[in-house]
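As a starting point, one isolated chain is supplied in structure tokens, in the form predicted on its own.
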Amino acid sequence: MLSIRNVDAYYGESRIFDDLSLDILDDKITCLIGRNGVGKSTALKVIMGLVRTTKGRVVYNNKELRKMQPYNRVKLGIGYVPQGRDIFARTTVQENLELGLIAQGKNAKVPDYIYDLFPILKEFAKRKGGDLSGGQQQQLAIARALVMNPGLLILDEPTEGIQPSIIKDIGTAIKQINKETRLTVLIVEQYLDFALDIADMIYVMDKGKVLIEGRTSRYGSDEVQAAMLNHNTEGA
């Protein structure tokens, strides 16, 4: 399990949130949702060690992460797909995937199931990453994280700027890999219908605070939207 307890986060001298606590359960898909600028992506960067924190605990599989370098967190089995995907535009699809294999050793190869999840990557293996559409680049970014064989996959805004048909494909792939391998998945998302469809667990954030948490089956979209709207109005 990934546990975040009473953590703060800073960009420079600006504090983004204070006293944030989350529990990401093993084998589940958890979505952290909310409007722009409420601290969702920052929470992921806290997990990966990409922003400054001065208090609290971040524990994954009984190991304290907060003072650990980002590359050592990856070695523990945390795969991270940031907002914007960060694929290598001038290298091929195949080369992008192979870069994800470096930590697996020189004899590692891309697992066949990757191409079952994302068939377009096999078809476009020799294309440059920068020549792919936004949806295809997102599939490549997720696949590159998966070839590392992570125990936890973290995705930041996987539906951003992507056409609906590809969003559906990505959702199906995430649910399939979670079901078949029991991969734990944490997703930051704004697209509420996607979050409610894919997630077992949900956290709703606003202004660095958790408004709603629990099993997704407990909540409907109207209830979540009402909570966000009421909290925003109260803080105005």
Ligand SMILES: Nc1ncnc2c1ncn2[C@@H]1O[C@H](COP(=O)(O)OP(=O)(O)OP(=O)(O)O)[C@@H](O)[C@H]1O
Second form
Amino acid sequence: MLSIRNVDAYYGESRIFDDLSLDILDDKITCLIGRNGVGKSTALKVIMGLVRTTKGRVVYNNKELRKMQPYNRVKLGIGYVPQGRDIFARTTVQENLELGLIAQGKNAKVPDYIYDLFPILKEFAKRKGGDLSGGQQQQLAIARALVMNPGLLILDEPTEGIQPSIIKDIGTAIKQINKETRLTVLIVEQYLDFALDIADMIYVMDKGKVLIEGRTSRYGSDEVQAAMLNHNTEGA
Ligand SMILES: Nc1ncnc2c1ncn2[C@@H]1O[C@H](COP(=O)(O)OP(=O)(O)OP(=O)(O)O)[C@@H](O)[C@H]1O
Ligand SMILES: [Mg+2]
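Counterpart to the form predicted on its own, namely the form predicted in complex with the named molecule:
The complete assembly is shown below, putting the previous chain first.
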């Protein structure tokens, strides 16, 4: 379980939020949604240790992370795919995946289930990362995070700029791995239908606060959309 309590976040002197709290439950898929610029990616950076915080608690499996280096958070089993998926363009698909294995020692090998989840990565193993389509790069980025065998997988807008058929494949893969391995997943999304389709739990975030939270089944898409839009018309 990951618990964020009353944290703030700063870029330089600019404060993005000052009292954010979220709970990410084990074995569940949780979606954090909200309009552009409300601080969703910043919330993920708080979890990874990539942004400055001065207060609050970030607790993962009973360990306090807030002052821990990002690298050590990854070692605790938190996998992170940042927005815009930064795969290595000049190395092959296979090499990209093998980079995820470095922490596991010399004889580690990319597990077969990764290629079952994303068959295209097997087919294109020898292609350069940069020659894949955006959707294929996103699949590669997710696969590379999975190779590290995380207990919590964090994805920042995996559907951004991707064609619908691949969005569907990605959603299916995430649901499958969550079901089969009980991997806990936290996804930031703006694409509401995708979020409602895959998430067990949903948070709607506005500037630094959470407007809606709970089981996805409690909310219809109209209700979630209204929570996002209402605030829009009030102006930020
Ligand atoms: N490196 C940075 N330096 C300064 N300000 C930043 C930085 N990154 C983000 N911000 C600002 O912090 C605020 C929150 O940004 P963030 O990227 O967390 O939003 P978001 O909800 O992920 O938006 P989007 O949906 O567009 O990805 C925005 O006002 C943004 O301009
Ligand atoms: Mg973002």
